[in-house]
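Just the one chain here, the form predicted on its own, laid out as structure tokens.
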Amino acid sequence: MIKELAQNAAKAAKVLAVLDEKTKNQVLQDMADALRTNAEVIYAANKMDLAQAEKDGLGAAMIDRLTLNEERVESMAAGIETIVSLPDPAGLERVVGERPNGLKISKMRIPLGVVCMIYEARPNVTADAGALCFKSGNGVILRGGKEALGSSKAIAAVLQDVLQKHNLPVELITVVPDPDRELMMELMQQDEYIDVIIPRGGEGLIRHVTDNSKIPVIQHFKGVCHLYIDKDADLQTAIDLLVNGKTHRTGVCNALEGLIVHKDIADSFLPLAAAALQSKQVKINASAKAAGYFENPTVIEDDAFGEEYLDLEIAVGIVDDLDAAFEHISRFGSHHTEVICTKNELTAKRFQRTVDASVVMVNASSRFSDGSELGLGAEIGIATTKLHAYGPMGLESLTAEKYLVSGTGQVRA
């Protein structure tokens, strides 16, 4: 079944590779409309997934990711409409230059081919990945976790119905109908038909895919995101960034998991942070230096940072200077998103230049580390390995470049 599924997706992708942008955009707009029209069907499927999740004792973060409501379905539809408004990267050319022998060199963006998404309790990935891959000229195979299978199948059925109405192969957006692990292992061996695998989920899933796939993997590791409060920070801005980054949604990869504070500003900032976090019922895990500013914190060792809590919980530490902040982030960060709060432009520039993360922010909430918020419409995910993509993956990240060489009969001596 899996080999046939992969073959059909590869065959369908060849049809899409020659589809014009105007037709793509009409199909996508119809998909957005269809999601809204069929919202009740999607809610019903999601309700069954949620009931099973509660029965299985899934954690709050997983259930939050799994839950679909009117706002989230509308967000999926609006994300597709943004993709409609963006230029199709496939086929775009850029000039590289001309050689002394007269050869003219350029590069053209081309689809990757077939993208395989392996993900857990994130039914929105079905719509986001389906639309992004369609616009960029790729077929997509979606292997969701059992927790979201009903929701994912319902969303995919809506998108496939639109494909069918436009006389396009439904295999352009394929859902693996069985979440069995053995089938996933077989899927990861289909390197003849699948061009790249993108896993989204827990660290265990991503390591399993990386260790067992014969197909190139673009990793989307956990989000251990830090907020560094510089000695030149504006205190109110710092509090706003902290509260929004930690409590706006806790079960997502761009939520804050670590707070590090310059020692010179600790006495003025940390009491404010303690009050703000306490009002939101955030559990505090603090280093010995930082613990005294909080009521009933859990004191942790200096090597115990780096946890992805995905809950109302955060780790807090104090550092001596900017270099110590760099060292902390380098040791405990996950190359996802890092934020500095400062009024010092030189410090801000040094932070952005030095910190190794796919998104580095100055005086902005970590929650903006998201494809839709950064103008990509939606995202496949946030790549944390520096291959051809690093950070939120939108349309361009789903393409590669090939060289185009034009001559007038030149031969190599």
Contents of the next structure:
There are 2 protein chains.
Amino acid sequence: MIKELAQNAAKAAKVLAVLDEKTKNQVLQDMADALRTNAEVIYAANKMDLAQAEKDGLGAAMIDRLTLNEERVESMAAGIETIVSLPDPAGLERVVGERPNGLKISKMRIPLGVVCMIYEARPNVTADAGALCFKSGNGVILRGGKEALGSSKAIAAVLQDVLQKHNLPVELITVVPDPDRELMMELMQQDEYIDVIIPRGGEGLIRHVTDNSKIPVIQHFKGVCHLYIDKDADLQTAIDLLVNGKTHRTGVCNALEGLIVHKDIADSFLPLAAAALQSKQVKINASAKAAGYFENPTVIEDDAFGEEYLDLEIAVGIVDDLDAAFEHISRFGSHHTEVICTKNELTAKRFQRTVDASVVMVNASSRFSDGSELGLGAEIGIATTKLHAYGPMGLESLTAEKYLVSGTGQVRA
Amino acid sequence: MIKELAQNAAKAAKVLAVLDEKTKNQVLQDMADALRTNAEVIYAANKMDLAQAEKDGLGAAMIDRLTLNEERVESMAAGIETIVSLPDPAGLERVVGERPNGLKISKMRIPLGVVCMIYEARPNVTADAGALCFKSGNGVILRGGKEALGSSKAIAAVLQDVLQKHNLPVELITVVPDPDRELMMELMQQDEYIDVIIPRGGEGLIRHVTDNSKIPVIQHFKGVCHLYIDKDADLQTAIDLLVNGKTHRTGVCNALEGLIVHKDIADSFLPLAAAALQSKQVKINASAKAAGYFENPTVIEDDAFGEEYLDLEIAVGIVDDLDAAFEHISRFGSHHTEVICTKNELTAKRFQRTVDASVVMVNASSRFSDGSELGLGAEIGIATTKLHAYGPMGLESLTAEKYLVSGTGQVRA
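Can you swap the form predicted on its own for the form predicted in complex with another copy of the chain?
Then the entire complex follows, led off by the chain already shown.
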């Protein structure tokens, strides 16, 4: 059953791969409209998921993620319209050069083929991933958690209905109908038909997929993001970035988990930071040196840094210089997002060049580290490893490049 | 031991990642010179490998691959000098755009980190991969087969000596000292320190690595390349491409293994093809329809196409039209290189756009499908799957891109 499902998705993807952008945009616009028109059907399915979730005693956060309402359906539809407005990367050609023998070399962007999403309880992934994959010319297989299965199926049915009306294969957007773990294992073995797996969820899920998949996996383990306050920082900017990065939303991967302060600015900055964090009830875990600036901090040892709190809690350390900040980030960061606050352009450049993270920021809140804030429209995931993609992944990340060679009969001597 | 070796390579790679291009080129030039100066030491080690190989009764092809002589050492040195002449991709920045809130977004190329090569008996991989990884800012771990181990160690020692003279860590170019299979298994688990594995060798080796590695693997399974003779082909060009693609070198992955002919041109082309192939002693495996044009062909059924002969042998089929050619290539190709011979520009464009292969050629020999012929200088491998790289991989394939975000204190509302 799973093999057949993957096979059908691959077959459908070949039809989509050669579809022109104008038609793809028309289909996507129809999908956005259909989500709005069929909102009631989606709510009905969602209510059943929610009823089951309450019966199963799911937590409030999970139930919140699961809930669909007018605002959220509208946001899915608007998301698809954003994707309509973005250029289609597939088919783009760039010249590489001409060889001495007259061969003309270029590269052309092409879809990957079939993308498989493995995710937990967010029904909106069905629409987001469905639309992103469609626009970039890829088939998608959606394997969501059992909690949101009814809602996901209802959303997919609306999208598939639009595909059918345009005489396109419904298998372009396939929902795995059974969230059984054995079937998921089988799904991860279909490397002949599926080109990439993008898991979205907790670290446990991602490890499980990485350890068991025969198909390449785009990994996104966690977000331990730091803000480094350079000795040449503007104090007000530093406080703004700290408060926004730590407290704007705490349960997300681009929230700040660590604050590193240059020793020369500690005396002027840390008292302000202490006041600002205290007013927001942020729990402080500080090194022995930094602890003195705070009321009731927890003093932590060196090896207790690097925690992903996902809460109103932060680790604070003082470093001697920029190199020591690099060392701290290299040791405790998770290659997600790292921020420097400085007025010194040379220091900023050195930070951006040296720090190994998928997003390296100067004087901006870590909370901007996501696909839509960076201008990618929607995002299909965030990669914290470097193979294929690094950082927020948009349409371009769902493509590859093939070589085109044009000659006039050249042969090799 | 293996974990420590991987850890040390990762540590060394961080030093290299921030080295400027000028210094890197100086080191590489010194490496090329040192290979020439120390050629005698390398030959001595190679002679011992060769003596052992004869004792072990290795085949002539294997012994040929293993043998180092003046020409081959010079070719390694010249290869490094080509790499010196190529631009360093690491550090390149491209503007992505500016957001409505004033955030400036760009992307910067960065090294992957540590590359692990797993290969069989070619000692030259040590120098080629060593230099490519060094130029692009990556550490490299070389795990070659036991047949060439002495030669590989001798080459690596020459390169490491140059590293040392420049006060760079010798662990940037690490040879796994023991070709034991258990140790290789351990190596493939070091995903914390190694960023990508590139296996080079037979399909068995690549499957073994893919099935057992926790680290992402760049796959290159085989080369089943086709030449499609369109109805609008120039007959002489068609014959030239056929003979060069099939007989220039047979044991390589960019050799032709299949010939597909449009039915409208079969009567004029296939008699010429038969004469040309016969004069080169090429064994013919033909469909029932195509067989009639050849003397003593083997008639094969549909499911016998798609063979990688790696010999003076080819499969020949006739198709009704371009779409049937697409179907044939999609069913029997290996996503390596596909060629069309046609004078019709529209047909050529449709072929390049539609065919899913890492290199799609018009009127050029499939034998041009390699890194140096495409202008990449050397190549570190060829990818026949689409994740991260597709086709011949040069310096750019050894890098990733990170996002750089520059602001003036923006926070998220």
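Positions refer to the first chain, counted from 1. Every value quoted in this text rests on a predicted model; they were computed, and no experiment measured them. By rigid core we mean the largest C-alpha set that fits within 1.5 Å across both forms.
Looking at 216, 344, 390, 299, the entry at the hinge of the rigid-part motion between these two forms is 216, while the rest lie more than 12 positions from any hinge.
The two rigid parts differ in orientation between these two forms, with the smaller turned by 11° against the larger.
The rigid core superposition between these two forms gives a CA shift for residue 158 of 4.1 Å.
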